Each structure stands twice: as structure tokens, then as C-alpha cells.
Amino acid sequence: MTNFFALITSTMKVLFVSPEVSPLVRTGGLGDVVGSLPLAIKELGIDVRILCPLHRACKNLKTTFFAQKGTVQLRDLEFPIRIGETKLGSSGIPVYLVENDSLFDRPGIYSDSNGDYHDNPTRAFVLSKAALLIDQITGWSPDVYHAHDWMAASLPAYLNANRPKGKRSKQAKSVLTIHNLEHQGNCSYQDFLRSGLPESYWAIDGFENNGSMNLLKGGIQHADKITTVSPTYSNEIRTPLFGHGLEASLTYRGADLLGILNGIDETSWNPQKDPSLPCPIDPDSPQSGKKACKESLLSEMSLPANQSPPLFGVVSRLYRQKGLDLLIECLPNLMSESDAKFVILGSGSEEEENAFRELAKRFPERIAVFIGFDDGLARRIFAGSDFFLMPSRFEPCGLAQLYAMRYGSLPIARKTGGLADTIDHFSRSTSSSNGFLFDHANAKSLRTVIHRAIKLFGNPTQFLKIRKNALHSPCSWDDAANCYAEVYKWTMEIQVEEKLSFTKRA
């Protein structure tokens, strides 16, 4: 059986289905993962491809359309689609783009200035059902459909509804990855009726959740295997504190739920070759590179040039999950208790944006704030800061702490989700420490751990050792790719067991 599954991996075909993929179109970590993980999976010999809507942001891409067109049929609506093909950078990995301008030619992926699109459920259904037309339009048929988050979560249900009964034909399998359980795709019973899914799928063991339709719950109930983006988070989401109302479903499917830690694209995030930086950083001898990057960042953010105080960086969306309100609360005390400086890049909650602006006005020589997002500045903050703050209330995996370590900035984070899995808390008895963790989501705990970091900074020899640990922390996609390959094989094992069982019955 082992040799059989080795053969399966070498010939396996996997289709990623996602509303976003970097660098084509993205809003955050989901797009980054879908744009990076396939590169490592391809290296294992798996034929991996990606399906994504042809959003307005993709209109300028070089795209070749297949002659065969398709129609997605919902209960009482038909949506004509075309499938275009482009490539994922220089990798050669095909990215299939689903074209229907009435659904996808819009300013944003999920929303615009007026809020979430009212027809997001319909857009999700069309994306999911379009995946099942890939073989007849392109001539390529996947063995495993890998759906990502709520907008693709109905795909496993459509796949199950489409399975021929009593036939020996090969059946594709499904994997659902939950990137952030907070986003679930809640909608109405009328939306469920519009989906065209079997009425029997509306139940406590299907899409129904407290009287509404929950797309992610339906995916959890119907997928052959379920993954999320870190081992700790896979355990946390089975509890009421982190389960966002779906802990019962996740506990029920616990035998098929696995946490696989994300990685990052080490080619894109390379401090020795990053053109955004004023100076390269050598992981084995980072002193001169970090000094030059810190000096440049202080100048760019109009802070005094003195490099003696430690510099703390933040690159984040500003809303409750990220815990930056805790930093707002403790910053005034830190101003009087230390000489530390802070650089904040982010946007989100208007209340938090205004609070950081006010703090920058009160302490112009200690706090610099940029409201918005700038990728180059983000990279320079990772490179120029000594410490990087992530006081998240929950964090499925987190990528920023990996970027920070890759660029020699020690993360300071709450002990949750992927932060707990990637950061080795500083201890004098631990030679592998690469950052700091704290337990409780309150300003007092954050303030205490910041003071511990400042104390470490005051010991240059020890600080350099921990910085080198961070710079050499593993962050590639290789381990994750191998884990996903195993998950795909497990789904195929289900298929083999079903076939063997059918043969025995016959």
C-alpha cells in the first residue's frame, strides 16, 4: 500500500479554489498562502493549479481564454462563464480565472465603500460550482479540490451532491482549509434555496447554524479532510473561546481536522536581496545591515537619529483581533518608563487610527504613525526595528512574525495560535529563543513583556544571539507542502478503501 500511495503523489492533480491569490489579487494572508504554497507542492511532483475569480484587479493580466464556455446553474438562475488561463509568476503553475463581469468585475473582492456585497453568497456558489466545470472546459480533471475559506466552502457540498450513486467511477475528493474562523459567510435560508444544493443539506449536520445559512459550517460538514493554518489554532477552534460558534462541528469532525503551520516565500522575503531595503542584512552577521536599516527608518519616519534606544515596530490591520488597543493603553506609561521608540503602520478601526495619531502628536520624538499600507515601508519596518509587536487576541497562524524574524526583528506576541507555534519564548535557559510571548490579553501583560525586551536590548551580546536565532528560524513552505501531500493522500486513501469495500461487496 505504501508504494501505491507514493505513486498517487507523483501523479496527483490538485486544484486550489480561492477568492484571492497573490500577487494577482489579494487582501491579506489568504492570498499570500494561495500564491506561495502551490510552489512548494509543485516541487513534490504534484500537478497543482489554482482557480480564482477574474476580479477587476486581474483585468490587466495576460490571459488566454478557452474556447469552451460554461454555464453555472443555481436553483433558478444561470450564470454564463468563461475560463481564462494565466500563470503564477515565473512558476508555470496555471491559474484559471472565472469570468462573469456581473459578479466579479467590481472594485473589491468582498466589499466596496458601502460594505459587503449583498450577493456574496451567490458569488461564492458560482465560484464553487465553476470548479466542477474545469474538466469539461480545460480538459484537465483534478483528483483533489482544495477549497480555501468561506467563499469556496460550498465546493465540498456541491462535489458530494454531484457524486454518481452506485457507480465504480473514480471520485475526486475535497480538502477545506480554514484560514480564519472569524469569517464564516453567514447568510439566509433563502440563499441556501438559491444555491441549488439538496434540501437535505439544510440541517444541523449541514449548512444550518442558528436558523441561518453558514457557508463555512457547510464546508466543515461536507469536506473529506479539513485543515487550518497552525497546530495550536486547530485545537483552539474546538473550544467556545475561539470556536466562533462552530466548535461543536469542529469537534465532531476532529478526526479529520489537522493544523498545518504556514510558511512564507523565502525568495520574496529575503533580507539580503530585498530592493525595498536601504542595505542588505546578513543573517550570520546582521549588525551593520540592521544598523543601516534602523538609521534609514528613523529618518524616513522623522524620528531622532539616536539609535541607542530600542525601536519597536508594528505592521497590522487595526481592529480588535490584533490587540493594538492594548498598545494604545500602555504607550503613555512606556513613554515615561523607558526611552523606547515606536513605529506604527496600519489602518482599520477609525477609533484606533485616531488614537495612534494623537499619541504621535503627544510624543513626536518617540512615536511615528503611518495610517494606510505601503509594502515597501512594511519591509523597512521589519528590517529597521529591533522588536516587532503582535499582541493579538487570537491569530490563526500569523505571517508578520515570520517576516519580522526573517529580517532580524524579535517578535513580541501573545501566546495564541500560530504565534505560539513559531516563537520560542526568551528564557536564559533556552538557547533557541527567538522572541517573546505573553499569556494574557491585557495592557499590563503587554507592558511587562515590553520591559523584558528592553532589558534584553541592554545586553548587546545576548540580544545579538537571540537576533541571530530569529534570522535563522525555519520559515519555508517545505514542511507544510509535505503535510498537505499527506492530507491529499489520506483523501485518496478514503477513495481506495471505498473501492476495495465495493469490490468485496460485489
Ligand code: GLC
Given for the second form:
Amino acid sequence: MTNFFALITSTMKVLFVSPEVSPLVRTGGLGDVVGSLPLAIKELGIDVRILCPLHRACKNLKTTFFAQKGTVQLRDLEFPIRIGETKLGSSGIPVYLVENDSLFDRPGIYSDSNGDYHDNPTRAFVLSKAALLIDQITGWSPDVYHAHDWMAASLPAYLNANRPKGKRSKQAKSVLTIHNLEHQGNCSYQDFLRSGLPESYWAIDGFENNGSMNLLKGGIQHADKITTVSPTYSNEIRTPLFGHGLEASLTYRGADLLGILNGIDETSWNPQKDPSLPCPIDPDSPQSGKKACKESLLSEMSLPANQSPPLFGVVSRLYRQKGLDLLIECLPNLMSESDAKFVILGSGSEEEENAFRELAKRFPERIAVFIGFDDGLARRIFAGSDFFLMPSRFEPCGLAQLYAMRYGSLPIARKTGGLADTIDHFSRSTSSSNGFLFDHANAKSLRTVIHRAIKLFGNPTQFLKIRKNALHSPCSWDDAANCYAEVYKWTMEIQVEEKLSFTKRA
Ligand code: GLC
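Given the form predicted on its own above, produce the structure of the same protein in the form predicted together with the named molecule.
Now the full complex is given, and it begins with the chain already shown.
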């Protein structure tokens, strides 16, 4: 059995298709996943490669262009493309970059200071359809296209539209991974017309959603298999509370929907070797390393050097999903009820940015805020803080809690999505805990759990035990990579004919 599986995976070819891939170009967790999961998949013997637009941020990478050019044909529009190849770090994994400067040579991936690009749907169609030209341009053809999020979500439909009708054939298959259901690629019927997709795909079980076009919905309806980034989130999104209006589609495709928990790149996130830290942290004996990191962080953030109060960290984008408005609401109370200190790194909504700036001005000895993003500082916050706050209203997986645990900071998070799957809540009787969870997205619940954390901090022996649990919490990509390999194998077993009612309608 093992040999059979090894045989299948070793000959399998998978193309990741994503708008971002770290470290080349990223805005958040999606880029981190696409930049690290392939390494673990490659370890299984799968030939995995990545396709991403050649964004302006990739312009100065060492890239070799294929001589063969291509043309992406939408309904009336033609987009000439070239494919440049670079490698993912030292892994040797090829990253194919789709060059079309009119669409991708822009300051941001999705938006600039004026907001979202008006032609995002067209950019998404071109990325998705370019994936189907990869064979023609590079001579390499995937067995499975693994599309990530709304920008690649029309790929499964383009693939279905190309499949020979009613024929049992060994066609390439598709997997769609949803990293965050909030971002769906909502656009208009005009965009649907522009896409060149078959007319029959404008349907309730296709791209049509309340009279608009919805790219993610079309992807959910058309993909052979759908995954999301944690088991809890895969259940949550089938309910109206978390489904962002797509719960019916997700329930309809429920038999093909699976939650696979993200991991992190343990080489890049290694507290014993991280060059951004002032001192390494030993997971078996973290006391001295954590102390040195805390001391240095307090000084970097211009907070008083006294180490005895607990230090809480935040590294986050600041918008409603992340629930940091709850922290803003309870910080003034926490200032009078405890001696805790807070270090916040983030950017996003102007309102939250200003509220944090105001709080730092009001309590300069206790609250330090850096508005923006700085990878080194983020790492020093994970390493230097005692606790890490993630009060997200929803969280498909969350990676920051994994980084925090790996650097010895106990996460305090809302019990939702991947946070619920990775954090084992501390209560007096648990010896395996690695952090704290709270149920309700309100300031009172957050404040209560922060007080519990402060209490634990007051018991150094118990605190050290829980800290060591966090430092040893599993976070590698190995399990996830095996699950994805199973999913790929599963798609390859699908009989095209029995699965694709869409093809028959086309
Ligand atoms: C998105 C989600 C986050 C997840 C990440 C990677 O950013 O919001 O929860 O960890 O994608 O899958």
C-alpha cells in the first residue's frame, strides 16, 4: 500500500496558482503558505511548481524567460504573456511568473492608495487562464492545478470548460484552497461576459450570486476538491455566521470540502537561529533567552526596563476580522487593574491605528505602538513578549499564534477556526496547555482571559511549564503535506464523466 502511494505521489505533478508567494511577493498569510507548503510537498516526491503574476515587486528577481510566448484569450480581449522562471529560495522549486505589464506591473498586488484595482476580475481571469498555457509554454504539464483564493478561483471553471465532453479521460484535476472566505472577488455580469467562460456557468450553481459574479463561488462549484486551512474553519464556513453568504455552496460541496491545518516554515522560524533576535531561545531551557529578548524589546520600544510585569504582544493587520477593537476597548481598564505592558505592531484601519497611537500617548510607560510592518520587529515581539494577543472574530487558520508559540509567547485567542485547532486552553487542571482561548467576541471576555494570563504569570513554575509546552507545540508542514498529497490522489481517482455536470451543460 505504502509503495503504491509512493508510486503515485512520486510521479505526480502539481502546479500551485496564487497571486502571492513569499518571499517574492506577499501581503500576508496566503503568501507565507504558498512560499512554504510546497517545500514539504516536494519532500514527498511530488513535482510541485508555483505560478504567480510577475508583479512589480518581482521585477528585479533573477528570471529566465521561456522563448515561447503565449496569448490569454478572454471573450473579446487578448493578453500577450511571457513566462519567466525563478526559484523558490534554495529549494530549487520553479516559480513561473506571468508577465503582462499592463495588468501586473503595479505598486500593489490587489490595490494601491486609490483602493482595489478596477480591473481585478480581468487580472484574476488572466492569471487563472495563463495556468492552462503552462504546458504549451514550458513543456511541463501538471496533473493537478492547486488554485489559491479568489484570484485563482476561476481556474477550475476554465479547466472544466476545456475538458472533452462526456469522455472518461485522464484530464488534469483542480483543487481550490480557501484561505479567507471574506475575500470572494465579487464583480458584475459584465465581468462574467468578459471572462469568456461558457454562458451556462452563469447559474446559481456556478458564478452567479444574487445577480453578481462571484469568483470564489464559481471556484467552489467547479473545483474537483476544495480545502480550507483548518478543520474547525471547514465546519464554521458551512454556517450563516461564518459563511459570508456562501454557506449554501459550501454545504452543497460538503462531501468534497476538507480542512487541513496550516504549518509554518520551521527553518525560517527557528528561535535558536533567527538572526533578527538579540539572543537565541532554547525550547528546553528558555529562561535566559526569553529574558534577554524581553529586555531588548522593552528597550527597542522605549518602555521602562522593569521585567517583572507581563508583556503582551500584538502583530496584526488592524481591521475588524482581527478583533483588536476589543483590545482598544479594554486597555484603559487593564491599565488600572494591572501592571501589564503592551507592544503593538500593525497597520490597517485608520481608526484603529489612531486609537492605538492615542493609547500609547496616554500610557507611554505601558503601551508602545509601531504602525506599519517590520518583519524583524515582528519576530522580536514574538520572542520578547510573554503573551501574544489574537482576539480574531474569525480566523481561518492564523499563523501568528504558531510563530508566537514557537518563540515562547503564550497565545491568547478567540476560540475560532485554526486558533481553536492549535491552542490548548489553560485551566488549572491541564498539563498539556499552550495558551488561552475565550469564547465571545467582546471586550469583557478578552479582559477576563487577560486577567487569567496575568494570574498564571504570577506562578513562575506553572508559567514555565506552559511556556515549554508552547515552545514544543507541533507546527511543521509534514502532516498537512501528507493530507494534500491524499487530496491530489483523491482528485486523480475521480471519473471526469461522473463528476462534471458542468461540462455536460456547456
Ligand atoms: C489568511 C487567513 C489566515 C490564514 C492564512 C494562510 O490570511 O486569514 O487565517 O492563516 O490566510 O492560510
